[in-house]
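So this first bit is one chain, no partners, the form predicted alone, shown in structure tokens.
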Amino acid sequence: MEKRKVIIDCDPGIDDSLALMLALSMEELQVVGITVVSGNGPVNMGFSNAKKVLKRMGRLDIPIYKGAAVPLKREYVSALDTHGVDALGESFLPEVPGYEQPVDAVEFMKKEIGRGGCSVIALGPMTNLARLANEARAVFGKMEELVSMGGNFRSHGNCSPVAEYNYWADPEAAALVYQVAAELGMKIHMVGLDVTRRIVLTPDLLEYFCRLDPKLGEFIRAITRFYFDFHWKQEHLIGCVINDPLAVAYFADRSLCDGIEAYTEIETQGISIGQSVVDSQGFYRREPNSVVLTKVNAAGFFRMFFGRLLNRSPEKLDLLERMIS
């Protein structure tokens, strides 16, 4: 099997290690460097967390590079609100001294990418890719692929009433990696509310995947314990959304979601900052620069999530398909 070389630019984050250890545990992804950016956490926290990830997967051969600690213009703000004073639901694992690396992540993107056939699945604010963008735009157009958990389209948002947070923790960075994405012809898959909402991690999957795997299952437990609280406190559901799993899972099978090619921009300014604005009745006459996801196969996506984390083919998954169904 061939695999697919990918850069995941991340701010880790609950959700973000989740997709992280899928796609470590996907034999059809080669991953070949994580970036991590401030968003969920401060820069310095979210690239201690990636350790902890990489270690608890058996995988610290994979390098990490920091990136941007704060917006291209704005104020940051975290969402540790969300995650935890630690980023990681407050399960206070323990530091993975060391690992520190000579360059920052642009200065990776701009090796890793400018090889060609990399590809991105950016999971946090598009700080570095902005900066990826302004400085080396040819080739910031080497990308073989771009795929963001970002965005919204008719869902409403998480931090406004119409944003979500990666695009409205920094609003001008999203909207320039757009822009550029238009006039180099690109088209960015953004995975966004509207289907990453549907993944919901139960309290049932979260106890069948620790029966299986007691080991990994406590370590989900642990990080997502906060987050099935702050869901609960904030949502009243039972459970916890997982958005950025899914964008590791789409960018492997196509087939779990569906949507349609549009022209998005971002918004900058107002009571909307953040808010991605889609075309999709084609007012600007303009050429699609995004593929906006509209539709997801749930149940597919968590026959991934298990099957792949447990190494486990469906048919030894009856109870999860009695669960899912």
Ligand code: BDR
Contents of the next structure:
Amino acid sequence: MEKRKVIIDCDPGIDDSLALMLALSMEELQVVGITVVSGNGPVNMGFSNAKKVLKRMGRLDIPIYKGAAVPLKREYVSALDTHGVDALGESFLPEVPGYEQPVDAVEFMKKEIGRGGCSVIALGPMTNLARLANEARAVFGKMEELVSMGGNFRSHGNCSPVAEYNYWADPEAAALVYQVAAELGMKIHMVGLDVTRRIVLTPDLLEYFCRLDPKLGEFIRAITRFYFDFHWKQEHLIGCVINDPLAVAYFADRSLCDGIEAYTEIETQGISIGQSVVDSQGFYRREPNSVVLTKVNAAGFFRMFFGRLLNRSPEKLDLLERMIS
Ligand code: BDR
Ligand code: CA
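Having seen the form predicted alone, please provide the structure of the form predicted together with beta-D-ribofuranose (BDR).
Below: every chain and molecule of the assembly, starting with the one above.
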């Protein structure tokens, strides 16, 4: 089987960590590198969390590169209120020493994407990608596909009534990336809150996972405990929305989501700052620069998440069917 080469640009982050775990469990993907950006936590914290995840997965052979510490033009605002003071659900897992990479994230992207045949799954603010677009537009255009967890169309935001965190945290970066995609005739796959809000890890699902694989399950329990509490306090939800793994799942299996092609811009000013403005009605008469996902098969996602992470076929996950159907 030919593996698809992919860079995961992320800010781990609880759900980023679950996304990394899923990506590393997929034999059809070759994760050529992980690039980190300040987002949920500062870039150094994200770097250290990525190492913890790789260690848990036995994949410290994958290089991790540090990227932007601050947004393009504004002050950095973390999401530690959502992800805990260590950005990994206050799991306080032991640090993994060493492992510094000599080049930074954007230099790595230039080299790897420049070779061709490489996609990017972006799970954090788009600062690294915006720097790539600014410094090496031709290389940016060589990206095979860009799948971005971010934005929202019909759904409300999670940072303001209209804005989602990844685009809100660095709106100039997101705006630039969508603008350059339009100029180059690319279409960004926008895996926004419309679809990710449907991906709810419930206590029952987690418990089932732990019964099947206590070690990996307890790791997930340790990093999601804080997230469960946050969702209860914030949204009165018993469970937690795991946004980022859906972008990985969709990258590997298009049948999990459906959406519309549209021209999208990201607002950089005023009360709607960070909003993804999706021109679904064609007011601007611009060619689509995005595929905006509006529908998701949440049960299909969990089948993939459990199946891949536990390396089990559906018939060995009988209870899962009852929980998700
Ligand atoms: C996004 O923001 C972050 O907090 C999550 O990791 C996810 O990428 C959801 O809005
Ligand atoms: Ca993220």
